[in-house]
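Next up: a single chain in structure tokens, the form predicted on its own.
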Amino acid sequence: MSLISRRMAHIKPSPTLAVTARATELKSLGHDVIDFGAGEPDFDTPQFIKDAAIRALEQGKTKYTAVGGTLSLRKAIAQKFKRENGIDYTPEQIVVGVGAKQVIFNAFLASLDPGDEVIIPAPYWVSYPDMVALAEGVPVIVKCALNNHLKLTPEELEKAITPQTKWLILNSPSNPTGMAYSRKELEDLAAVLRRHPQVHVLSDDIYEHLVYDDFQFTTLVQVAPDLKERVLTVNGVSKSYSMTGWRIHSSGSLLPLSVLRSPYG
């Protein structure tokens, strides 16, 4: 009897960690290397955030909290959604986790049965297929064309959906391409989703504030509020606020699987 479970055969070592390790090795040898591995901001965590953390430590806020996040944190996240995205979530619709990756994995583990399909537009963040496979789901990779700016089109989405489709992953702005869906593009995808009520959407918005050329970020629930109960909005602080090692993340809606990373607790 093997110590390692059979499910571990479905996943492979992280390409991100492999690239990062190789870049570190080359740097140690004196090579001038630009590391495109881990999504690590090149600026420090803002001072006011570090000051707030120090005050919390000095006040003894180092004990266990509620599993889904403290009420004050979940209220702050709800306010963020209302203020920045025009979306109404209650604290009861929000869960805080130890990282967006963990939150997404938890959602798949809680919702996928063997054979359930998850549509993943490519290029994609390397962890998506492995998380789906580890939860015994089936990754369905849709290769997005360069002449469509590496975006999933409504026609491609329609073709990829089957009776076994349970999730669609939308990552905008995208890791690794940097592309982002416009309001009109999201509206067109929403029109397809309305015809397939069994399909839920994981909206990975972790790069929400890292946009360029006056692009206006929009998340799916903003343009299709009627789909709100089918959308798991994942967001957080690690990228926009350079808090990758802080491990506080959260999500909103899709009861009872709400998950979103919050800017502040």
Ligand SMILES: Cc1ncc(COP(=O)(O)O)c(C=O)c1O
Second form
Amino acid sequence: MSLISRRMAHIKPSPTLAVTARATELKSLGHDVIDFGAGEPDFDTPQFIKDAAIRALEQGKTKYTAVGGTLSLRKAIAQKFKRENGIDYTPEQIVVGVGAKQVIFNAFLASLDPGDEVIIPAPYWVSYPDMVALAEGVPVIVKCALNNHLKLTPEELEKAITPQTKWLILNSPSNPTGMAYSRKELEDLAAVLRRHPQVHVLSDDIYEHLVYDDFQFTTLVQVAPDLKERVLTVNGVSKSYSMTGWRIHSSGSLLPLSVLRSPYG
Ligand SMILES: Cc1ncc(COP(=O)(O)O)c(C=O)c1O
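Next, give the form predicted in complex with this ligand, keeping in mind that what was shown is the form predicted on its own.
Starting with the chain above, the whole complex follows.
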């Protein structure tokens, strides 16, 4: 009998870590390398955040909290969604986890039964298919065309949906392409989603603030409030505030996914 579970056979070693290790190796050999491996900003965590964390430690805020996040934090997150995204989530609809990665994994574990399909537009963040497979779902990879800037078209979405589709992952701006969906593009995808009520959307907005020029970030619930009950909006601080080593992130949803709560609060 093997110590390692059969489930682990579904997952592959992380290509991100392999690329990062190779970049580090080349740098140590004196090569001038720009590392596109890990999605990590190149600036330090801002001082006001460090100061607030030190103050919290000094005030003894080091104990277990409510598992879904403290009420004051969930209220602050609800205000963020209102202020920056124009979305109304109540604090009860917000769940705090130890990372967007954990929130997404929990969502799949909580919702996927064997055979349930998850549409993943490619190129994609390498963790998505493994997380789906670990939860015994079926990743359905849709290769997006270069001439549409590697973004999913309504036609491609329509073609990929089956009665078994449970989720569509929308990651905008995208890791790894950096491409982001415009308001119009999201509206067109929403029109397809309205025809398929079994499909939920995991909107991974973690790179919301990493946009350039005059691009206006928009998220699905903002353009299609009628789909709110089917969307899990995932966001966090690791990319926007260069806090990749800090572990706290949130998601807003009306979905009954109480297991998204982290045991660490
Ligand atoms: C698209 C995407 N989503 C989520 C995450 C994970 O974010 P977190 O640091 O909050 O776990 C990453 C990290 O690389 C990412 O690239």
